[in-house]
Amino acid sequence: MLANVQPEVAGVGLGYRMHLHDQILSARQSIDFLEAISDQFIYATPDRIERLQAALSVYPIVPHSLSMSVGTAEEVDAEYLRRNANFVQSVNAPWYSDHLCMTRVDELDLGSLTPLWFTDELVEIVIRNVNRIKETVPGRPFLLENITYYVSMPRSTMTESEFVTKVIEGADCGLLLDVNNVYVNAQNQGYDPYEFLKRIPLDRVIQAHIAGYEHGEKVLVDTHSSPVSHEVWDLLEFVCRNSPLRAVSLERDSNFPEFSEMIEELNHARKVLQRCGRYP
């Protein structure tokens, strides 16, 4: 059962982001590993294999992939497949990861981690292709991360939380739980994001993402371009404290701040790890 897998990563990471290399390269006090994404490297060019090869020689490497499309009725592309599982196994990853969500329809490439309905249909279908995707992998954690969506989709027939649980327990994988997203959905949604918390399966949380929100015209909008919310920073100690949790990601993606801001929340995310009795 995965939750008697100990990985060796624990603690803070930072999303590897390729003009922040040199930075990410003089912080190893601050940071303990790196979280990359697979489909920056998968088909990548020399030069950046090589400056991904210079970060892992400093830090561990989580694997995170954006188009393995888990909830496409088709199954999972093979050649992308073959492609990720070379790069987990390359960079000696203690786990890997996708989102719940389609990213493709009919090979269409939809450009977006669009949500999924909740509805027993696609429960099996996501099942059948994380069963698909461990098979790529053998020996190695699989989690998928939840995602944000901005309308609930029609002919749901269960709640978020109930579909999540349902995939979850039955494809028996890990949880990426992005806590921005939690709170993002919760707010746009209208429900309260402990209450989703209390109903998902914890025990499965292995790694969680931390980002920053931008308010909308009339939605929160996940941007991964603002520091990381207080109400967010609550949920994450939540979290800690009712999970196996092993390992927080910090996830910017633009307007960037001065990298010692950055090091701040990674540096908060720690004490939270500690006051948990979850950092190493």
Given for the second form:
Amino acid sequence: MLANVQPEVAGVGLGYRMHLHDQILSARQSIDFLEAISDQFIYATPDRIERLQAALSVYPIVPHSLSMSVGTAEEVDAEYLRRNANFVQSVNAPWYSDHLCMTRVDELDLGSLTPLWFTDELVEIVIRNVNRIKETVPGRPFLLENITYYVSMPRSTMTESEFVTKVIEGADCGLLLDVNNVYVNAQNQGYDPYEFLKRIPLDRVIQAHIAGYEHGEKVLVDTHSSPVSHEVWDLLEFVCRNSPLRAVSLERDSNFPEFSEMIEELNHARKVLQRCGRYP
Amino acid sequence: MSVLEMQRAFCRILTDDNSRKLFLSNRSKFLTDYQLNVNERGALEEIDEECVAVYVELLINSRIDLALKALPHVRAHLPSDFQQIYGLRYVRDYPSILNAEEPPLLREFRQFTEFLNALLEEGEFSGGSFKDALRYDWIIFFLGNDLATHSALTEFDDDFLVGEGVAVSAGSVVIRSPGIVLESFEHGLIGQSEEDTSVPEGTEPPPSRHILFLKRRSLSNVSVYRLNSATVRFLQNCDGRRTVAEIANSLAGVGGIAPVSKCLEICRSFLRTGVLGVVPRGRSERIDA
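Alt. form predicted together with the partner chain, vs. the form predicted alone above:
Below is the entire complex, every chain and molecule, led by the chain shown above.
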């Protein structure tokens, strides 16, 4: 279990998107917190930071970064970590997160969350990198998120659930469980999502992501561009009943519906939390 | 650490289509360039070709989608199968190389814009409207995201009198904000609500449009205004050295806004919106034109 999780952040949150700023600010009764993509602010012009600060005056903000690349067999980029740590502290984040994947090798930026080889060596690499990350922001929990993957690396020596478990427990960090990713991976890789959930350390789940997927030609694709499916809602309820989950956030990145539709999805998530006795 | 070599090889396969072809035609030969142990080599040799193809497509789409988010007018000009036709070439010719001096989003946007310009030069896309759209979107994105511009704006706001209520007279010296760009466009890009910007085939293109882009320090968005030629000439002369009266006199007879009163009216409007600042008395001699 994780210590130091600030109790005031709980409930349902929305991924902060700049163009939704005004609508977000006027929806305080429907949104409990915001999740901000750190990468959009750690290099931004000061006016954008000021805009986020305006949101911070209304909502708690949870930073979520994209580019730590914890699975690359190299040192994590020190300058990126420094900027990220400044951002986490500037918004007084209750926790912060990134993804269990690699996004770069040497100087090559893949620009996408790329899966890791499920081996003990990679477990050790991720743990080493997470320990380095945690040193940069002492006292605030760090969460890793499970990603979707479309390439399965042969000769892995363990399953995805074993890999996730070894990393999360070995690095002593929290789990940001993307429930949509669990569903998409289960469909694409051919496993039972509930069995997967039973095998990972649900006692370390602090936050969950919900989102929509689309049907590609051959696979389901995690696009954040459609409504949350009923399968994902069911999985969220399962997670909620079997973990100390305290926060659920909706990710939407394209094909934006009316703002009220996103609020409806947040209300749905709130009801799930309420049914499980998790809504404050 | 050979797992790093494995990751290098894997990334190469995903991001470089020549390497990928080489790999898929002869995996063992391709992998001889990498220092791998038996399992690492075996894993890459056994990787599913179809999965690689799916992942490559996702990587390409992810990069192009990111760049296109900042190119709304360009997006409207691109063929629907743009990513299928040009995606592989884009990621091959413009690999995404980390650069501490340039934020990733700015880098992706710059590279994609360069790529589109290269396609234009090759004649892949015709029509000035595409070129105009590219220039237009580039200016908006750059003004909105460039840290140097933001720093210059901070200095401008500190050094000059800007904003609502600033007094201006014929003897005032006025200066343009560093947050403005003035450009002419041949094709309608903005104000689709103002007018129909479509140009039926066989007709003359619409007259040149003078567009003023304005980034203010306190606002995230870049504002866009259409100006007439006379106002453009006036604005171009606001160099921080001449008074409003001197500028008006220099423009008299050029088909411009000769009366000082008219120039002052424009000044007041531009001061309110932050396009211009007034140089405090005693400071004009220090401005390096």
